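Next up: just one chain, as C-alpha cells, the form predicted alone.
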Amino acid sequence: MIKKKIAILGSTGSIGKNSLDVINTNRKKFKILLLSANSNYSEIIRQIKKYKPKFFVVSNFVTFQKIKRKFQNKKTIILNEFSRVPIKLKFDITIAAIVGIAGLEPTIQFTKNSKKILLANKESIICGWHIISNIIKKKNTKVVPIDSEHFSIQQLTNSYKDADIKKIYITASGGPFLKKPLNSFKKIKPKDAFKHPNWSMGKKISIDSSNLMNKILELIEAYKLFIFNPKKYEIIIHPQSLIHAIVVFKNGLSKFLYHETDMKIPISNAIYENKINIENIVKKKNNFLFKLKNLKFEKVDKKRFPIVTLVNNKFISKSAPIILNASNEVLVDCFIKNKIPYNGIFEILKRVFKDRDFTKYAVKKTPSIYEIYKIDKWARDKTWQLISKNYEKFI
C-alpha cells in the first residue's frame, strides 16, 4: 500500500491536533512527512517523538534552536523557515491550519506542492485567495475548506450554479454573550470571552467568536471561495450550532448541514473525500432526530453584534478585508492583555475604517505579496496608535 504523505502547518493547534488524531486512527494509510509550529515547546517534542516526522518547521526562533539542541542526533530535521524545504517535497495532502497572517507565504508555498490543500487558515483566503486561486487552477490542485461553515456550503453546493440558489445562511452559535445584558458588557474580561457554549477553540477564534467577527471574516470568505453573489449570504442565530449552513434554492427546496461540534467531522470527510465511517474516528454522539425538536434561529441584533454592521461593499473586494483581519488581530490581542476594554475592538475598528489613509490602502485588487504585508502593517501600525490615544478614555 503507497502511503499518503501529509503536511500539516500549525500541528500543535486545533486544528492541526485534531487532524492528527483522525490520521492516527488509521496510521498505515499515511506519512506524516512534514509538520510545523511556533513555540509550542512540550506539544512540539510529543509530536516529534510519537510521529517522527521527516521535516519539522519551529518558527519561534529561540524554541527551534531548543529543538534542535534537543533532536540533532535524530532522524526528523528541524527547521526554522519554510524557505529551507526542499523545492522538490512533494504532498498528497496539506492541512493549512497556522493562526493569522503568519499562514499566508506556507500555505501558497505548499498550495503548489500538494495535490489536496485542507484550508483552515482564514488569512489566506482573505488576504491572498487571488495568489491561492491562479495556483490551484495552474497546478490542479484540490482544495477543501475545513471550517464547518466553508465544509458545509460547498458539500451542500456542489454542481449547483449562482442561478439556482436563492439564499445561503451561515449560522452563529452567539458565543457566551448572546443572552447577557448589555450594560454589562463593559466588565467582559478575557476569560468571560474564551468560554464558548459549544466549540472548544484557541483564544483568538473565541474571542472573534463571541462578538462575531469570525462571521464576518467567513463571509468574506465565502465570497472569495464559492462562485455565488455576496448579496445571497446572510448570518443568522443559531445557539446549538448544529446546522452549520441552510441553502435555500429558487425550486422551493431547503437544504441544511448538521454535524456535531467537533472538528474532527469535517476534517475526517475531507481527508477521506466523505467515504468513511465516523465511528472509528469520533465516539458515538446520541441520534441527532432527537435534538432537531429543539433547533432554534433567530435574526442577529446588531445592538449585540455591532460588527455585523461592518458588512458592506468595500469587503467583498480589494484589500480592504486585509486591513480588517490585521485590526483585529491587534485589537484582540490587546484586549486579552487586558489594554483595551471588550467594547474598544469594535470602537478602534470603526475610527481605523474612518482614517483617512484607509482608501489609499483598501483599493488593491490583487496586491502582491509585498502589498499584501505593506496593507497589514499600515493597519497595525494605525490600530496600534488609535489604541495609544483613546488609552486614557479606556482605563
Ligand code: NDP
Given for the second form:
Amino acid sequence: MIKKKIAILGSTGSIGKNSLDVINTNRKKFKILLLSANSNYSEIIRQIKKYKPKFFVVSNFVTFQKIKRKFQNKKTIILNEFSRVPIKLKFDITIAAIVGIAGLEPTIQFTKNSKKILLANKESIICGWHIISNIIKKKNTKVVPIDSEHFSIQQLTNSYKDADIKKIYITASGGPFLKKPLNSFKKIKPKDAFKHPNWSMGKKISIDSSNLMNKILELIEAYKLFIFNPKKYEIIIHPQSLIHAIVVFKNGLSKFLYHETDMKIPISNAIYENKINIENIVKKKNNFLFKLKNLKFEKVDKKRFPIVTLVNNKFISKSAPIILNASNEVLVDCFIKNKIPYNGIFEILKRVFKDRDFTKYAVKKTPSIYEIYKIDKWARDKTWQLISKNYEKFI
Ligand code: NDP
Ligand code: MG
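Same protein, different form: I have the form predicted alone, so give me the form predicted in complex with the named molecule.
Next comes the full complex, and the chain you just saw is listed first.
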C-alpha cells in the first residue's frame, strides 16, 4: 500500500496535535514527512521521538539550535526555515495549522507542493487568499477548510450556485461571557476568557471566541473561500456549538451540519473524504437525540459583543482585514500579558480604524506578499503606539 505523505505545519498546537491523533489511529496508511513548530521544546522532542518525521521545521532560532544539537546524526533533519525544505518534496496532505500571520508564507509554499491542503490558519485566508487561490487554480490543489463553520458551509453548498442560496448562518457559541453581567466585563482576566464552554483551543483563538472577533474573522474567511454574496451571511448565537452552519436555499429547503465539538471530526473527514467511521477516532458518547432537543439559537446582542459592529464594508473588504487581523493579534497578546484590559481590545481597534492613515493602507485589492507585510507592520506599529498612548488609562 502506498502511504499518504503528510505535512503538519504547527504540529505542537491544538489543531496540530488533534491531527496527529487522527493520523495515529491508522499510522500504517500515512508517512509523516514533515512537522513544524515554533518554540515548544518538550513537545517537539516528544513528536520527533514518536513520529520520526523526515523533516522538522523549528522557527524559533534558539529552540532550533537546541533541538538540532539534541538530534545530531539522527534520522530527522532539523531546519530553521521553511525555505530550506527541498522544493522537490511533494505531499499528499498538508495540514496548515500555524497560528497568526507566521502561517501565511508556509501555507502558500505548501499549497504549491501538496495535492490536498487542510486549512486551519485563518490569517493566511484573511490576508493572502488572493495569492493562495491563484496557486490552487494553477496546481489543482484541493482545499478543505477545517474550521468547523467553513467545513460545514463547504459540505452544505457543494455544487450549489449563489443564485440557489438565500441565507447562510454562521453560528457562534457566545463563549464564556454569554450570560455574564455587562458591568463586570471590565474585570475579565485572561484565564476567564480561556475557559471556552465547548471547545478546547489555542489561547489566541479562545480570546477571539470570547468577544466574537473569531466570528468576524470567520465571516471574512467565508467571503474569501466561497462564491456567495457577502450580504447573505449572518452570525447567530448557538450556545451548544453543535450546529456549525445553516444554509437556507431558495427552493424552500434548509440544511444544517451537526457534529460534536471535537476538531478531530472535521479533520478526519477532510483527510478521509468523509469515508470514515468516526467511532474509531473519537470515542465519546454523544446522546444525539437528547442534544438535538435542546438546541438553542438567538440573535447577537451588540451591547454584549460590540465587535460585531465591525461588520461594515469599510473594515472587512479589500486590505482592511489585514489591519484588523494584525491589530487584533497585538491586542490579544497584550491582553494575555495583562498589559491592557479586556475592553481595551475593541477600544483600541476602533482607534486604529479612525487613524488618518487607515484608508491609505486599507484599500489595496490584491496586495503582494511584500505589501501584506507592509500593511501588517503599519497596523502593528499603530496599535502599539495607541497602547502606549493610553497606557496610563489602563493601569
Ligand atoms: P495553537 O496556539 O494551539 O498552536 C499554534 C501552532 O503554531 C503551534 O504549533 C506553534 O508552535 C506554531 N507557531 C506559533 N507561532 C509560530 C511562529 N511564529 N512560526 C511558526 N510556528 C508558530 O493554535 P491552534 O491550533 O488553536 O490554531 C491554529 C490555527 O488554526 C489558528 O490560525 C486558528 O485560528 C485556527 N483554528 C483553530 C481552531 C481550534 O480549534 N484550535 C479552530 C479553527 C481554526 P509552538 O507550540 O512551538 O509555539
Ligand atoms: Mg470556528
